[in-house]
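As a starting point, one isolated chain is supplied in structure tokens, in the form predicted on its own.
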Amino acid sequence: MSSTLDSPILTAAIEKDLAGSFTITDEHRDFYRENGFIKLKQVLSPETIQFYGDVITDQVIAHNAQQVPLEERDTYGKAFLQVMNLWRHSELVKQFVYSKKLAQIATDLMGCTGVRLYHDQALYKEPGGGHTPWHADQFYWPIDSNNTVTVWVPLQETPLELGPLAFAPKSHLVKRHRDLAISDESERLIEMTVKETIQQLVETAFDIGEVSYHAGWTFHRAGANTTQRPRRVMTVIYFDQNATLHAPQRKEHENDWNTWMPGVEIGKLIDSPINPVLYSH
């Protein structure tokens, strides 16, 4: 399903970018295991960046079905426009989203042999939209595992006033309050707890080609965009190539069974033809 906006050459250089490797050292893994995330410079280049800030925007107003003013939305509305699996609407989107070395990160910090795809999502924060209330992704995944991780690549210089991602390093060894939504609740309990029991925020800015890696468990938030321009953000969500279905507990894994793994059975390897393997040892 390639869309008439893939008009911009995908050159040699941000080819050999996305299919490259980084190196993950046993000081990166420990980090991220410790505290459920980390952020890593230089990861792709300011050239990958721009071109990809470029093609991902245009898709994202071609697919975006937003069509509330933002001052007339709920905070989870205020808080960004949200277009999942764009690489099934454009062959240079899914090239970004298939890349090697972002999977290839993926894999290595959770020290898994290999990770599937659960889904794209553009996460575009409006100029003048809210806060993203403090949540946990794994929440909505009807995943049996606790290997799994998404990768938050700003499309461009991310400073505070742009609303960058905030984490609260080992909340994904908390299990109070896994099962919130995203809402203001969400907000309200898990700014409780992480004042009275984690005492700690990671809010900084994100350079041009720093990316973040969050586990599914792991508390975050972002603030307002209080700028008069979008922060442009694109996420791939990835998963061990070996986790399995588990039955739905609440409708949000239901959603997300017949959403992004359809014709998965309860117990079953989770391998649909949307999940691929994106990266195996």
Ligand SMILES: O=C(O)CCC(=O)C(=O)O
The other form holds:
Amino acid sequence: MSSTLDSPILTAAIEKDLAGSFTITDEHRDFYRENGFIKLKQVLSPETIQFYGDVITDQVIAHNAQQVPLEERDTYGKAFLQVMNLWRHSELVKQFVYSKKLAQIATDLMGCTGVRLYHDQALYKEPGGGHTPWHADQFYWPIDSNNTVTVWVPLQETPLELGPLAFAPKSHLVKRHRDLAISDESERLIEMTVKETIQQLVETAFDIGEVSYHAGWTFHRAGANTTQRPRRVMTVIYFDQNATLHAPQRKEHENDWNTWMPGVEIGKLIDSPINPVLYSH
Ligand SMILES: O=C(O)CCC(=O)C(=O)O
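Form predicted on its own done; form predicted together with this ligand now:
Shown next: the complete complex, the earlier chain at its head.
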């Protein structure tokens, strides 16, 4: 279904930018595999970012369900407005989420033959919004593969005071705390582990057009937005096109199974109509 908000025109240059390719070198792949994340500059053009900053913001405003004032929410609620699967509401957002370039990078970093869509989500940290607690995304995902990855695309330049995504290098190899939902407890326990075993956190600003990819088991967080501007971010989650569904182990798995891969059977390929292959070679 299309939204009536889809009035801006996608230029040929933006279409070409989304459909283009980006060379992933052996150094990129080795860095991603060793550290569980990578930051890449100049992946998307300033024009693409400017255009989608407006398009996605309109969609977030149209579909945001959060009505509780910021100061009355819990830590998770203060971290961001979270609006999911915008590609199903807007043809323009669909073209972004279906970007061949973003999916090709995901495929090449993981070294698989192709990727499917898990879901997209816009993550808008409001002015004065709180920190995003430490967590690993795959806690929520009943996917029987470690080849899962999120591209985090800031829709503006993102200095430290806006709350850019920060990563604990090599934490995708840490087996502790994989059973923690995003919470004050995940922030406290993972922070302790990161301090004890990993020591240095990668928390740096993002330029316009710079994006990051982080693996499903990588511990990550984001600082508060101490400015009066929103931190606007779009994300797309991919998984190996050959991955299967494992039996749910917690209520969050049940929820994701029903929401993001409806009708898929345990042990079978995750290929529901809302898990299209976005890139394959
Ligand atoms: O944007 C944020 O603050 C958190 C993002 C995140 O946790 C993710 O994309 O997996």
